[in-house]
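Listed next as structure tokens is one chain, alone, in the form predicted on its own.
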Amino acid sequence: MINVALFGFGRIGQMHGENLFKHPKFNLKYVYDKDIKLAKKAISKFKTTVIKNYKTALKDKEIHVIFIASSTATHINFIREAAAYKKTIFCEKPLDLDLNKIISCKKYIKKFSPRIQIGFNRRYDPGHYFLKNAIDKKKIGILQKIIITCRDPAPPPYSYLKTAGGIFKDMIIHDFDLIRFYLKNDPISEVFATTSDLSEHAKLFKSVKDFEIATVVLKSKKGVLCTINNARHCTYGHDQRVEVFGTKGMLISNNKRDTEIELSNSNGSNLKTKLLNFFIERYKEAYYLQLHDLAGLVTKKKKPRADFNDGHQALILAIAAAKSLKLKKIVKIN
């Protein structure tokens, strides 16, 4: 059994806690959160131990994994300490909002040769991963275009937005990573980004110097064109689709619904149920499947689909997009 210490028990931490509790290869031994009252919710739910000092988990030789689901600002410090204690590390995205902190951390932890998995869960979505395999096997010939649509059902609250780092680092970073995943050894060479605010939520985003909708166009070294369409609001649900287009055809990883049943009657034909309305529901399977990779990382030292470098490279693209928006021109990636 793989013993885990979960750091952070907010919304995403509670979801991870439930998956770890249900997974046959993991034992959720400790839960740590600065808010002790919040952390104590895990005791009855997961039959775990709540610790007041996170170092308790680091010093415990029986703990194999430090699972970081705390606020972004804490990620780098937890990674540095967990690496020094020779723990396997799982860290939610993004690694940090500051590229220099990531570079500094990368240099520091190198001497420990840490095993680190980053929580880019979309790599584990069965549909999105099917596209990856199809691209690699040339099922659609030479890859020419990647189009990603990502629209959240409603904007996050002000309390979240003011510290999240903006739409590129917080939301679109998933899409930057997925594009890199599909392109494999073909790096992004150019980035252009544009944004707008056109709904009743415009004041909210302006108050935190963020944006409600964005489009990012990227070009790879080989010439693959990539388009990311994002929105912080979507009246019809959590709209998450990926299209890959090549010389021999196209593949789409589509949205998910409560049921795939279609109704035809006097009101219309092929009427479908609404899209799933929350990212945890949309990627429920992906969040669970990434734990299989984590288990392999611990027991077999098997490289995960997303590692520290993937977190680093995704942030580079996010920063380039923000720079492009500011300069109103294409930004070259070295």
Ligand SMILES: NC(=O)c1ccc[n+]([C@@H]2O[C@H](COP(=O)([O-])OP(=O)(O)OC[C@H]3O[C@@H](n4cnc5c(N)ncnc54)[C@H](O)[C@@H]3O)[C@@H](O)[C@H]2O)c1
Given for the second form:
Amino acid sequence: MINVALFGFGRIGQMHGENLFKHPKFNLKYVYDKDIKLAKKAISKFKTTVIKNYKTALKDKEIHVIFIASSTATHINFIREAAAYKKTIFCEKPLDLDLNKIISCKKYIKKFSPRIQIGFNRRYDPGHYFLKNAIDKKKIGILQKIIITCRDPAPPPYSYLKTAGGIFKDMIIHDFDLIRFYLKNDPISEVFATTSDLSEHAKLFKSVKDFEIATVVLKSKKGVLCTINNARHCTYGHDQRVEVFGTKGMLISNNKRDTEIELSNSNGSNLKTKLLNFFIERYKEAYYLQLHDLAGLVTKKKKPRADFNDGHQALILAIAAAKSLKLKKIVKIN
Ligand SMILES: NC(=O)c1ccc[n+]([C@@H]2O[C@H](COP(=O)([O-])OP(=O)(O)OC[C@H]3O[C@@H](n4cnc5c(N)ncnc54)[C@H](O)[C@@H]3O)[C@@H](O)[C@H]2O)c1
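One more: the block was the form predicted on its own; return the form predicted together with this ligand.
Below is the whole assembly, all chains and molecules, this chain first.
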């Protein structure tokens, strides 16, 4: 059994807690959240121990994995400490909002040769991953375009938004990462971003200096054109589609629904049920599948699909997008 200490028991932490609890290879030994009352919910739900000081987990020699699902601002410090204690680390995206903090952490942890997996769960979505394999096997010939649509059903709460880091670093970071995953050794060389606020949510986003809709256009060194089409509200569910286009064809990883049943009647044809509501439902499988690699990482048998460097590189693109928006021009990446 792999003993895990889960740090952070908010929206995503509770979902990870459930997966770790259900997974046959993991034992959720500890849960830590600075909100002790919240963390205590884990005791009856997951038969685990809630700790008041996270160092209890670090000092416990039986703990193999520190699983970081707390607020973004806490990630880097937890990584530094967990690496020094020689733990295997899982850390939610984004690594941090500040590139310098990531660079100095990278230098500091190098001496511990830590094993780190980053929570870029979309790499584990079976549909999105099918596209990755197909691109690598040249099933669509030479890759020419990547088009990602990512629309959340509703904005996160104000309490989350005010510290999350904005649409590029918090939300679109998933799409930057997925593009890098598909492009493999072909780095992004140009980024252009634009945003807008047109709905009743505009006031909320303005209050946190953020935006409700964005489009980002990127170009790779070889010339692949990538479009990211995002919104932080969407009346019909969690709209998640990826299209890759090449010289020999096109592939789509499509939305997911409750059922695949279609109804045709006098109101229309091929009517389908609603899209799955949000990331926890849409990427349910992916969140679970990424744990298999985490188990492999502990036993040194497997490398995760996303590591510390992927977290670092995705943030570089997010920062370039924010810069492009500010300067209203294309930003080149070296
Ligand atoms: N991979 C994904 O799809 C995905 C989805 C949502 C969120 N996230 C990421 O997960 C992280 C958490 O997001 P969330 O939506 O669960 O936020 P949240 O605000 O619901 O939960 C964060 C939790 O962290 C706790 N926390 C804050 N500081 C802490 C500290 N010093 N020590 C221990 N606990 C602390 C808070 O009390 C809270 O319970 C963020 O970094 C976010 O970007 C990833």
